[in-house]
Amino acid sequence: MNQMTMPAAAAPTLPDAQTVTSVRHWTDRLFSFRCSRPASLRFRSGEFVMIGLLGDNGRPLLRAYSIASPSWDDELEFYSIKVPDGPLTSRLQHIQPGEQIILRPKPVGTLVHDALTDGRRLWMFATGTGIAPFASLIRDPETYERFDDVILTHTCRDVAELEYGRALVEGVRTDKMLGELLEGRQERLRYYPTTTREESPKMGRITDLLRAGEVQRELGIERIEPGTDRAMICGSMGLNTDLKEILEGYGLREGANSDPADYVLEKAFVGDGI
């Protein structure tokens, strides 16, 4: 694991260019980076934008990436997988501080507070880099103003792939501003990591653990109810499909920006092949 930082931003030369300020490689498959934020960019925590590089043909090569930083941050953070033969990430994984990326400043997405009706408990279900929008949301004070209990589940193949989420949650709990929102009730933000391949304290797919009632028992939750529970989902097509079935089995209804309801899922990243 290593991290590179850069004190000053270079002058943009690409269209819609932003300058990379730091890069951190979490594993040989995962990395995150931060970049400058356009002065005009306004977004809701949980939304995504199109980012990328110039392709060999001189045209922008863009993919959808969730903004992992909260809406109040002066910079933008992104969390990415490395796909060896991916058109974009095969090159993006080698970026250095001071270099530039293309960022289209038009945020969109369904994993936002506005797409959910009021509730008491908020579930965030993520696999792999699907934790990125939740990295934004658990650092947003509005999340704790709207919900008494926030549960972040993160499922990965190996233990090392959970490190980004572990560090993220620890950072929230020790942050001066956010820590005040959790003061006296650390359980307001609960982290439930699982692995599917490498041995760890909790193994299994989150969908199987929910169906078996293990998650609920371990967290002291009697039942997931439409009157109290809200949920957000970001992961593979399989996760989306299975959790949709599970949540609707509990009586929860899918929502959208135009029709807020009990749960939302993000479909923009499924099968991207970045």
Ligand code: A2P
The other form holds:
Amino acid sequence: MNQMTMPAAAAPTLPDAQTVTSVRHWTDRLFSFRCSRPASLRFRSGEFVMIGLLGDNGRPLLRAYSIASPSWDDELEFYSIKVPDGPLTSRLQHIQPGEQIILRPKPVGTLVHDALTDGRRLWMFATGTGIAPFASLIRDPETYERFDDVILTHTCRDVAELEYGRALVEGVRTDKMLGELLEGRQERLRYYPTTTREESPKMGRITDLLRAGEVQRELGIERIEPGTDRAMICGSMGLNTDLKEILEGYGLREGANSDPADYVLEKAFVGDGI
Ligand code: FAD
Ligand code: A2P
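Please supply the coordinates for the form predicted in complex with adenosine-2'-5'-diphosphate, as a counterpart to the form predicted on its own shown previously.
Now the complete complex, all chains and molecules, led by this one.
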């Protein structure tokens, strides 16, 4: 007997679909990918958007993601954790070029230049995937127009987890166009990587290294103070709490889009989400 075949169902069209153009796996916990950019999407470097996939129930499964590419880039880049049983990333980590993701084109966030008043030195403090918004900001000309001295600190458990940031900084320094942002002075962008679990040239949490005065000593900075220093923080909840206390101890005041001040942080980056 001939079996009846149903006509193939049309492939579901994702709402706000964007196409993945490349994927790179950095470790078994970390990957980055690039995708097409909606023509109408304007964002400020450092902001985040909601991205995701269609859930099993046919509804979008979305999470907040910092845009890691600068605002002038034709494509968008994201840097992601792989949470083994995470509703989104257990699936997103298998994404391939040519496949689609959902991207809600409504960028928001506090890690933006507009939330900081003018200063001479900008600190970017990151742990883990918290480097993502800074991957955008260190490729943004405005960062160097506003600050003479930019310091990116990145703390991870292991050396391999630092690789995305290391390659990024090297890219800024060696790329012809990006290198021009530094006006020939590579020291305008300083990179301070540390690990906490695997042996590396610099070990320890950035908070402990700041409290001990080690970071300041190594970078030749006499003191951190509201007259010169501005800061952005992105990483674990613990980092937020601890660095907030340290920076406020130096006299820095927290800013917001509506009330620019000395430092800003991304609340709930790693935690219960938004
Ligand atoms: P979830 O159910 O969302 O998370 C499960 C658990 O995994 C969490 O409770 C937490 O303990 C842990 N976890 C979640 N995210 C991370 C992380 N990034 N690093 C370490 N542990 C984590 N994640 C990114 O990977 N890259 C980004 O650029 C990024 N930007 C964010 C921006 C904002 C403003 C916020 C609020 C969150 C951001 N996140 C980012 C976290 C992201 O929204 C998701 O939580 C993450 O993708 C995991 O999704 P999930 O559904 O797999 O698991
Ligand atoms: P540690 O290994 O001592 O916990 P994770 O991979 O869990 O997201 O952590 C990324 C990095 O952030 C790790 O090196 C971790 O150090 C560090 N970290 C965690 N909590 C804090 C904190 N309160 N202050 C500074 N660094 C922190």
